[in-house]
Every structure is written in structure tokens, then in C-alpha cells.
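Taking the form predicted on its own, here's one chain by itself in C-alpha cells.
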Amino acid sequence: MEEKIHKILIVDDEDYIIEGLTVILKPEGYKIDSANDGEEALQKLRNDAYSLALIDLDIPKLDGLELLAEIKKNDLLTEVVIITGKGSINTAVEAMKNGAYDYLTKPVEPDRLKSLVPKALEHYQLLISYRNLETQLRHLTRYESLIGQSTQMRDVYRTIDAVADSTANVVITGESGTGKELVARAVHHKSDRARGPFIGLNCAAFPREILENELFGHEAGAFTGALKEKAGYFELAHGGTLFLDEVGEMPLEIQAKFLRVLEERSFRRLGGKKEISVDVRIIAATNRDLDQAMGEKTLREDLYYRLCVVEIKMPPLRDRMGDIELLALEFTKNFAEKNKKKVNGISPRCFSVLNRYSWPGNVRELKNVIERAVILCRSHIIELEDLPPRITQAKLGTQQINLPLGTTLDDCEKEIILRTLDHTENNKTQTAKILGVSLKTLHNKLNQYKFKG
């Protein structure tokens, strides 16, 4: 892949300064452009892509601070280094507080300039990478096997990306039915352990003796009926990932042995004397409040801190209602194919009801509802009569819309528009009236959201 040649804009009203900086930087392989005042520089930054702008504080039309403010206001993606005289260093520091990467003092020392520019460009590359990731996440409807494009789900995707290639143990928290195992599989598939096994075990599904045997295995003759040796889940997951669901239900006696495996990366089978070394990444999940479990002494604190290096919180479906349409349509498609049914859509009235329901069973409940609807559906569109009575007869909840801190303005607007449309049962004229916008504006917004109704 060809290395990017960075373009640098030098902004100064003294031509000899521009010429001097150009002489220093051009041999380093950069493309150099220049501007003599703030307005000219701003126009160039709007029309072209510059990785870095070297801006003198004292320039005409727009001074350095004003130009920096315009760059940030217009979200122009360029790194800024301020050039200042020794008497204006306080102003240069103020510029850094307002978003400049660093500053240089006149006369500019060539070595300092050649040292600073690569660091500023590296910061620019990080900024570009982060912006690209944000753009990708904003338009994603699917991430591995997870579905959703709400702010909450983009936060989950971002955390998975950050933690996947690390060695950190992960705890996934959230209510039942939110998709915690799908998150665990996504972490595994995006990690360098993807070619290794992914082994899952529900800690709440077995009594203590059987759970211990499942985790650690046993040697022949370890107990009555143990006719031959058996490998446990730690061994089976060697080189890969062990997913422990409902880890908060693990008995205290087993927690002590589990903690030793985390610390020593070795264990003994039941009835065995030989230490078995394993290379396993642990991902745990729970719907319990782990702080409460530690307070009640049903979860060891030392085990919690070993496990919970990174926590990923899965939002309940009621907090990501904007994802219901995506999820419902995906489930409809999958169950139609599975059941050989020609069902390819959901009616607007049906969507309105789905969006009013509180979904205590989360995504799992929605999935079951759609499966039932596809099976019962007599046409190519799911209608109200295909939904169970608990959904269609549910009372309309509070008219208040709760949005978590950090939700973008675009997502706030989308959520308010779609929830108001749900409330009016898809009456666009009434929705526009409630929101105080024209019907044309509402239609434009719905087209932007690719709303089908």
C-alpha cells in the first residue's frame, strides 16, 4: 500500500518565513502550500485536504486564534500548530487549550520543527482513524451477529473493537435476553484467537459437583462411575476462549479453584496430581448486580477484579427502541426462510405496536414474537392479528422519552420523530403538527432514516 504524502499549509504574512519553513520541510517529503492571511487560509482548508496547518498568530483578516476557531467550528479535519513570537507564548498556550496540537516560537528552530511535525501528523492519522471508525459505526446496522445502529449499540461495537486483540478478561453485563453471548462471540471472532475454539458453559445449569467436573474434568477412578478420563472445559478451550454465562451463580467453593486457574494458568483434574497448563481467555456474563453479589458475599471480590478487567454493558431493548425495526425485519427474513414462508415485511400498524411495548424479555422476546408471527402469518406481511395479545393489548406507557447522556443530536432527533410517529400510530400529519414541522420536512427526515411506513 502506497504511503500517504502529507500536505502542509503554512499561513504567514511574511513571505520569507514561508520560504524558510518550506526549505526545511520540503526535503522531508511533504507537499507544501501557503496562504498570506486568515481568510485565504480558511478558503484553502475548506477546498482541500491538509494534514497540518502551521499558523502564525499575527496574520491579517483572521488572526491565528480566529482562524483556529473557524477550523474547529467548521469541523475541518486538519491538525494545527501555532507559530508565535516569544512575547505571545501565553496566547499560544490558549490556542492549545482551544484545540491546537502545539506551538513553535520564532525564530523557528529547524530541529524542533522537524521533530514536531511528524508527531503532529501521527496525531492527525489517529484523528482520521477515529473519525473513520465513527463514520463506519454510525452507518452500521450489523456488527458480527449483533444488530442495531443506536448510540448504545455503537458504544458496544466500539468497546469490542478496542478489547478484542488484547489479553484482557471481559465481563458482559445486562438483563436476560439482551444478547450477551453474541457479544462474547464477537470479541472472540475479532481477536487473534478466532481460529481457536469458542467454548460456552452456563454456570447456573449445573449443581456444584457437576459444574466442577465440567470445568476441570476428571481422571479415571476419580469417583464412582468415572471409568475413563475426561477433559474439562478449560482444556477444551485451550488456545481459544471460554465463555462462562451466569458466572454470578458459580458456587463459592468453585470460585476459589477458578481464581487459581486465572492466576496460575494451570489446574488439576478431579482426582489428578499432574498440573495441566492452559492458554485460555475468559469472557464471563451475568444478569446479576455483581456489586450486590460481592456485598452479599456470594461472589469473591478477588475473583471479580480478576475477571472484570473490561466490562461491556448490554442495553435493554427498551433503551434502544430505534433498533426494533432493524431487528424485527431481520428476524422476519430469517424465520421466513427457515419455515419456507413468503413473508417479507411488517405492517406500519404492527411496527407502531411493537414500538409501544416495553419488552421485558428484551431481544430474545422480540425474536420469539416475530417467529410466532411468521408461522401464523397468512399473507406476505405480518399484521396485528399475528402478534400475541400481550403485545397488542399492552397499555401505552409513559409519554416521556429518556435518552442516555452522550446521545448525538442526530440520534435524539431521530428517536423523537420515530417515537412520536409511533404514538400517533403512523399518522404523519398529526406527527408533523406535534413536532411543529412541515409535512414535507417530516417526509424528508423519514426518507433519510429509510423509514418504510
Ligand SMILES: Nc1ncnc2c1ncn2[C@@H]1O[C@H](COP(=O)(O)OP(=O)(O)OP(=O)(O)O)[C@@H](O)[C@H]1O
Contents of the next structure:
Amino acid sequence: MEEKIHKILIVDDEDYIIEGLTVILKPEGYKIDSANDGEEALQKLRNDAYSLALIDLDIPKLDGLELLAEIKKNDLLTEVVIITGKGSINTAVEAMKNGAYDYLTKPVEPDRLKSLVPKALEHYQLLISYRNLETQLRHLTRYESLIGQSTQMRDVYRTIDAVADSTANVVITGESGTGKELVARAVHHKSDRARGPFIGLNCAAFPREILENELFGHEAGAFTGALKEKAGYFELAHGGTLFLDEVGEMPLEIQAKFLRVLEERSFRRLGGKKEISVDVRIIAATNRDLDQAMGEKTLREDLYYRLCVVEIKMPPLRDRMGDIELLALEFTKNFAEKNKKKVNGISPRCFSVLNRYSWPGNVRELKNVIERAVILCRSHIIELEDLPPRITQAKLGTQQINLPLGTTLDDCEKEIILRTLDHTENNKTQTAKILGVSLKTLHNKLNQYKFKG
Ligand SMILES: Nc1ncnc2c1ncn2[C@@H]1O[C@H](COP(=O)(O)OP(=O)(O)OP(=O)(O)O)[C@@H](O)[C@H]1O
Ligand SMILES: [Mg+2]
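Give me the form predicted in complex with the ligand now, not the form predicted on its own.
What follows is the entire complex, opening with the chain shown before.
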């Protein structure tokens, strides 16, 4: 493998020190760059991959310790070695506690420098390989706790993977209880922001003033009662993901300010003058029809297009009935554990009822039904009596089968079987469940029809 050429940044306000260190290090085969103050250094470290930074403690703008803190806060992978005068060794030790690799005292001895740098770089390499491993693991982990193997859910997983690696803003749409928040978390955890914060805010939960304050924060004295400064959600989510739930309910006044943050990637706190720049990915969710909201002018069109770079549509549970069994069993296992009960299954008749219901409350409703059933259950298997009446008494959709008087029992059976197959789009497992027969019985019957025509 080709040996990597390491880039080293020397940060000192005295040019002669930079020159001195460069003269020692350059012949060793490193690429050397320099900065004269903390801010310039941070800028360079953010924009380029340096393996190592040699930082003098006493530099203008951000001092050495502050610069180190920024490097750690921003999760930059650069290794840090502190350079210090004899008088400030205590500070150097403090820097090591805060994540510096080691320190050198001035005047720097060339031999000590030449032996320390390779060790620091080795440490850097270790860190990098550890990070790579972490990234791989992240890709192997499941999609949060999302359950489902239906084609619809597989499409969702595929989109999660695709957007996780991008920086695009995402809108997740779908009925209540379809798993929008879980998907938002999955996108975050699969992205390279996974180590950053995931901050959620429900736009429908607050009146305008409070929502504005929550999002943008304020300076002390911005309004009566604003005694202390407060960071808003945009700041808190820096380096991570901001999940805006029910974004369709965001008041128009805030939408304008929000749009500006998306465009400029910076904002001011309420009552503040300073521009604060932020790096956040926005994931918005809504169970409202955003096209309609745009038509009604309750959602700004420009905001819609900014947000909706990728849309993830969550299918309602009734459109992926094939996942019911998986979901129900997983929930049973979880709630049995939580409630310390020995429930470990669901009776076939129960399944047939669960498969027949239309689930207007989607996965959330199913989860609640199973929780209740586990609590009520007196044996180790959930029985019909453990389900709420609205489920056991529900009719299969509104579709009816009309059979004229005089139809034979055999023909009735055939009609019912074929119509149910139609309804499940030829899903035999589900058809068998709805009809309360085994898959084998269903196959036998279908074979008979084939021969009898
Ligand atoms: N595919 C899934 N697998 C496992 N659990 C799920 C799945 N989808 C949803 N859930 C569970 O259902 C409940 C509702 O999910 P979630 O809060 O993500 O829905 P939502 O779409 O955000 O709903 P709302 O619009 O009402 O906020 C949660 O308890 C969640 O854990
Ligand atoms: Mg939600």
C-alpha cells in the first residue's frame, strides 16, 4: 500500500518558530502548512484533512486551549500536540486532559520533535481506522427499530440508505402512526452525522412566539422575561439533524425566517446581532398533504422546494398487510419482556382477525393493541378475547360478496377464496390467514379449481 503523506499544520503567531519547525519536519517527508492565529487555523482544519496540528498555547483570536476545544467539538480527526513556554506546563497538562496527544516545551528540541511526531501520527492512523470500522458497523446496523419486509418497506429502506449519505433535506410524509419519526432517526443514524445530535421539535405544539424562540433562541434582554441568553434548536442541532415534526403547521412568519436559515446556513438569535453559522440537516415530517397546503398558501412554495429535496412516503399499514405478523410478534416479544409475562405467541384465529382489520391508526394502533393484549393475556398465547371489540368485530373492508340463492356450497367456497385472493393481490399466505385455513388447504383448493376449471 502506498504510504500516506501526512499533512501537518503549525499554528504560531511567530513566523520564526514556524520556520524553525518546518526546517526540522520537512526533510522527514511531511507536508507542512501554517496558520498565525486560532481562527485561521480552525478554518484550515475544517476545510482540509490534516493528520496533526502543532499548536502554540499563546496565539491570538482563539488561544491554543480554545482551538483544541473547537477541534474536539467539531469532531475533527486531527491529532493535536501543544507547544508551550516553560511557565505554562500546567496548561499543557490540562490540554492533554482535553484530548491533546502530547506537548512540547519551547525551545523545541529537534530530536524530541522528530520522535514525537511519528508517534502522534500512528495514533492518528489508529483513530482513522477505528472511525472507518464504526462507519461500516453503522451501515450494517438495522434501520433503527423499523420492522417490515414488504416491498413497500424495502423501498423505504433503500431510500433511507440513499439519502443518509447525502446532505439533502428530507420530507417524510404519511398518515399518523406510520413510523415517520423512526425513519427520521434511521436517516440520522445511518448518516455521517450519527455522532452529532438528533433534535426533534413539533411545530404544532407551540404558539408562534414560543416556536420562534425555541428555533432561534434569544439574547439576554431580547424581550421581557428573557433574563438569560438561550440557544435555539438550530444551534443545539449543529453538526447533527433537526427533526421538524408537523412542519405543515409552521406559521407563515416563521417559515420566512426558516427559509433564510436554509439558504444562508446562518441566523441571528432573537434580539441578537451576531450571525451564527450552523451546519444542520433538516428532516421534516407531516401527515398533511403539502401540495394542498401550498395551494391554500399556508405553506410557502419556496420553502417547500428547499425542504422537499427527497420525499419519503410512508405506506399506511393496510397497504402492507404482509408485515402484520412480523410486527405483531415482535411487539408481543417486547411487551412480554417489559411486563415480565410469559406470552410468546398469537393464536391463528387472532391473526386472522388482525389481518382483516383496516388499521386506521397504523403501526401505532397495532402496537397499542398488542400491548393491551399482552397485559390481559392469561395464557402464553394471545387469544381472541384479549383483543378489543373494535378489532374482533370489524368487517373486512366494505367489500361484499353477492351470491344468488341456489349457489352450491362448493361454488360459494370457490367464490370466497378467489375474491379474497383478489383482495390480497394474490398473496396466498395472507389469504389463508384471512380465511382461517392453512396454506396447504388453500393450495389444495386452488389445485382443485385448476383441474375442474
Ligand atoms: N415499521 C415500524 N416498525 C416498528 N415500529 C414502528 C414502525 N412504524 C411505527 N412504529 C411504532 O409506531 C409508533 C408510531 O411511530 P411514529 O411516532 O414514528 O409515527 P409517526 O408517523 O411519526 O406518527 P405521527 O404522525 O402521529 O407523529 C411508535 O411507537 C413506533 O415505534
Ligand atoms: Mg410523529
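Positions refer to the first chain, counted from 1. Every value quoted in this text rests on a predicted model; they were computed, and no experiment measured them. What we label the rigid core is the largest C-alpha set whose atoms superpose within 1.5 Å from one form to the other.
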So with the core overlaid, does the Cα of Glu109 end up 2 Å or more away between the two forms? yes
Rigid-core frame, C-alpha of Cys412, shift of 2 angstroms or more between the two forms: yes
